[in-house]
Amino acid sequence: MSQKGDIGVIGLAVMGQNLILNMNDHGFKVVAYNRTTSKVDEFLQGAAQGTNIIGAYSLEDLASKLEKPRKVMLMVRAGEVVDQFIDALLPHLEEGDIIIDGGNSNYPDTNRRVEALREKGIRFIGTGVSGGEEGARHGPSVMPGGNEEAWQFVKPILQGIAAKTEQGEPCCDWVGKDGAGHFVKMVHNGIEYGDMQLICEAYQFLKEGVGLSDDELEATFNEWRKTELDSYLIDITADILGYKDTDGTRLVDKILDTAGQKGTGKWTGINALDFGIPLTLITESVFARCVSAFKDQRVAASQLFHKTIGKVEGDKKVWIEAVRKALLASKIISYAQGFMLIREASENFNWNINYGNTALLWREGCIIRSRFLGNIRDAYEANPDLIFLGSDAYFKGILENAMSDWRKVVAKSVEAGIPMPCMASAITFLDGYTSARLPANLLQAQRDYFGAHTYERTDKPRGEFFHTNWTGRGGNTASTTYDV
């Protein structure tokens, strides 16, 4: 039996260590390396003690201890560090060897790396890995894309360590060529931003508006676990709301209300703008974090405007159910917008992404795992050409059922002075998307008036453009037309 490793992993931070231990648990022999080699010994003498994990103390040592074709997974910080390791690895690799980037890389970087390494005979995979430390250790969601020739060699390992559905399906499958895997992971993270903000908006409305006590809030989220809202983020929110500090009070109330971010939500919003996809909810969730970061400014402005939050009157149970419906409907819009962006990128780059399989990748293991991802998969299996998730009968029914309560919650939040950017943007998007006619006719007239940008007419075929000399002082020459 060969003593060489099945795969090498570079990077022994928590995610790297946990993935290595996960691989070892599933019978794969792993070679572990870290640029600070003392961490290799610490790992082997600590968490990896008694395992079959092998240590490496240089990149040459790492390469020499791997079966061919060599498979090396990078679990390092995205950006220049990835390129630095790739450049340092190349002298020790041979044609047909495989490099896997398991970090949160931006998909254009993955596009570039796949092509550059293909020219050198090296097969590159950019794979999103979601689930945090726990997922990495016990089963993450894995979203690989890149050089498809490499998939057959890494498939047993990546599917082996991935989370599994109740039916035993691995939450890992080939996403598509080039940067498809990292693009899907980026959208996953954007949806994660949206989900978290939606939950925070529901929490604030119920706590500060309806006036639920700490015990009532904890009980509410525990009850929501038993509904269609059942998800990892609802689960941990219930746990957080119930967690008490050493003095017996709720810890969450002592945490400063300024949110951090690492950039993947921002990337999702930027790409939505580039592709012309109205990713309104996720983009609002990014801006909500930006607003939260202005803590000192907010405190000063609250005093300047004498800001208070009005009391939401009425039966608490009625409001709790209304908020639950509003949260569920808004969450559906977030996923619908996310899949619209994935579809646009897939068609633009010819990635041929399977949208039902993408939903399956997120069914377990990842941060946005939730009950209705199975319904999303069913929707796309029934209709692979489904453009808007809300058009599927199951999701359409939920949206229609929630509509009255959804409007009531958003309207009351405005009346009471409770910020609700994501729930409001979700219902506004749906109102716009389901409107046969919007006031863009006036907007096009304005553009034509000041910039001769032209317009189409309702009484003429699509594709014919017209310009009007609105003032009699302008010319008849039209500007170029740009369609988002």
Second form
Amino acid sequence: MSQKGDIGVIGLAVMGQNLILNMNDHGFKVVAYNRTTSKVDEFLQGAAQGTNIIGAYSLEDLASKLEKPRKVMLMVRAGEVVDQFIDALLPHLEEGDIIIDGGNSNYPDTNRRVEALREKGIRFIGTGVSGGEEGARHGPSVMPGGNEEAWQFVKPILQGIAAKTEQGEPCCDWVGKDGAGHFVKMVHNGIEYGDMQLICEAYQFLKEGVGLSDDELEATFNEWRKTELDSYLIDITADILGYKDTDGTRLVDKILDTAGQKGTGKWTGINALDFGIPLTLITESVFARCVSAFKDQRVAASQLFHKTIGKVEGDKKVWIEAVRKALLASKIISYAQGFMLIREASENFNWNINYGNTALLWREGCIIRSRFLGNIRDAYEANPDLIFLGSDAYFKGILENAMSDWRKVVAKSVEAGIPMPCMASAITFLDGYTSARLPANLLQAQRDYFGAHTYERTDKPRGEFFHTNWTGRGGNTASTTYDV
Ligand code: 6PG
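Provide the structure of the form predicted together with 6-phosphogluconic acid (6PG), given the form predicted on its own shown above.
Entire complex below, previous chain first.
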């Protein structure tokens, strides 16, 4: 084996350390560096003891210990720190060397970095890495994009360390040029937000509405593990619901109900608005976190109308199954919307993203990994031009089967006063999306009435615009028509 390293990793926080150990397990020689160099020694004498991992104590030292073309992976905080490291690395790199950013970077930053570094002869990859600490250590989902020339050099390493499906396929493949990898990771995180909020809505409805006991709740989620809902997030929810604090009561009940967020869900929502894609469920899940963060305001407002939650009467088992179906159907809508957003970006930026492969990347290793993603992959393999996931036969069948229970659960939640932003927005989206006619005729009339914005007519060809002088006082001059 060559004495030089196959790859250098900068950043020895938990994700960085675990990725390095994973690379080492797969036979790659890794050079580890951290800005606070005492961490390098701690790592070498701790978790990395007895491995082939080498330490570096400066960026110059790191560069000198790497096989060419050098491959340097940044596992540092997204944002300015990435630019700082790139700038600091550049004097030590040569034409053709490769920098890989494995953090949760915002994809416009990745677009910019790929271009700026290309001009300097350096090949840049921005890759999503999902799966938390466990994933990083034993097989994450990896979503690389950027300068495609670099892919052949990093492919063996990234595919080597990635999670594998049951059939042995790596959950890592080239996503597309520029920021495509980070864009897909961003949508992954948005979907993660949606899935988590949906589970929380099911939990609150069953706990506070239907009145399931702690044991019943835990048993319910354990049962759901055996259904189409089978996924990492359902697994951990069952574990969390069963986890007892030192005094024997459930820890989850003692956790303050204010959710944090680091921004990737928000970026997904912002992009949905920018691209004009109705990503209603994910966006509601971001807002649900925002509402949760208003703890003091909520406590005060809870007194305004003496808020209580109504009891949901009826057979518990029937409600549990209805909620399961509502959760599954809502999840289909969330993924359908997420894939619409990926398609829009891909077409806009000429990324040529393969949607079936994207589902495969998420099948194992990442936070949203699930059986369900295998079905999404099948749907896109059968029809790569599929626009709405709900029109695939398998998903259409689930939506049809869930429809009446889904409506019942959402209606009952409104009646009982249980907030259900995501499940409700999902059914509302489906109702709108499947409506051949919406009330936008009236909306267009309103726009034309107050601003002469014009409208098209049902009895005239598309593209012909009309203005009416609604009051007799306005003129007949229409404003220019354009859409953002
Ligand atoms: C992953 C996760 C991860 C994300 C955290 C925190 O794929 O491993 O998505 O990248 O940073 O889940 O996200 P929030 O703090 O925004 O919930």
